[in-house]
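The chain below stands alone and is given in structure tokens; this is the form predicted on its own.
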Amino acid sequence: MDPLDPPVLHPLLRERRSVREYDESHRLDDVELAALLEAARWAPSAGNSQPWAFLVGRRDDGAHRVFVPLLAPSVRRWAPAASALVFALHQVASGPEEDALVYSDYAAYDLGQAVAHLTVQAAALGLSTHQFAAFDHAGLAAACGVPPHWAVTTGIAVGRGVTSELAPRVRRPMAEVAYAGRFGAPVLPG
């Protein structure tokens, strides 16, 4: 076997789909959602910062029904099955509070790795995840009363998929995302 072909990929990465149908009989327990939220609680950042947070709901919790409204329409048809909905949130500057974390550019960056932490972990548990962005950020932040140095971000579906969804996974040639020093030469071939 070729050592760049896929299959040396991590079955958790490997696997991992964004699916659409979620098992609405699955409840995440405190012991899921804390692994979920300790992964991405552990995730690197910028001098440590940690310029990320969480919004979460289970389904048929308080929050639950505050998020799903705000939901577009194209995530209202699905996303609401899942056993919770998670936003997550950024750091954009540094707060009015004494103790307040320094801001650091790299907090949406930092906050993509806690993300991905938390659907490593999803997979991990046996859930699933799927990422949107349709929603009504600012509504959310109103809702919620994130403070105006967060920015949300992100939405997360987890719970347990349904896998009707088997279409084949396609990504771009290795050639077109990763170059060898200079944008446009392939470090690898294909």
Ligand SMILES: Cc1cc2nc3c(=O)[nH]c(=O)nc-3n(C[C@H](O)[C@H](O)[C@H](O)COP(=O)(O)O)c2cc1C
Given for the second form:
Amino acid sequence: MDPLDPPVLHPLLRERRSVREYDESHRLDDVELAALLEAARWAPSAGNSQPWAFLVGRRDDGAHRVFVPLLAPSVRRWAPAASALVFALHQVASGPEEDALVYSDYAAYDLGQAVAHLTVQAAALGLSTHQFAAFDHAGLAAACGVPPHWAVTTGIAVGRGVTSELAPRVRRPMAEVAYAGRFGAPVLPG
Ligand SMILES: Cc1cc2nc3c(=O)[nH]c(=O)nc-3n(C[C@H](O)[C@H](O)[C@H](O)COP(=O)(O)O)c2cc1C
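Could you give the coordinates for the form predicted in complex with the named molecule, as opposed to the form predicted on its own above?
Entire complex below, previous chain first.
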């Protein structure tokens, strides 16, 4: 059984892929942006700690102009054409303020889940996303005034994807990733 065949995976998941070509006529409006950020904001997190924050630049705005030179050349080739660049941050220590969020060991996990929800919401809006780690993390933190108890983790390009030339998606086999009680003993065939 091919898991990419219906009905195993929901179409929003089946069709999701990290595209590198974007329709530059598309602009991300406030309604779409709010939906993406709300999807992330309503994700579950350890103790409801919500240890995430986002920096957002839409193509041609001031934040976008700050972000683009900080992308690695490999990412700068395609990401600036997307309608928005979103940078995802998670807490790495408790803040100095009296009412500061307390650091949670699950902060990175929680941020990843919030971004996953954002990507699914994007798919539901007919938008594509491509996450990336290849950028100047320290430069971005400095340029955007990120406090030391926060880390800029990943960037996310969001836009209307052009999906004409796409390489096949590959994954490790199920038998290598899901086990029945004992590590290494497959729970499912294939
Ligand atoms: C944390 C993270 C970092 C990534 N960094 C990059 C990157 O720097 N450059 C890039 O082209 N893709 C990057 N990707 C995209 C992955 O290469 C992509 O998700 C993976 O190859 C699977 O392809 P798919 O998303 O189309 O299924 C990153 C993805 C994640 C989740």
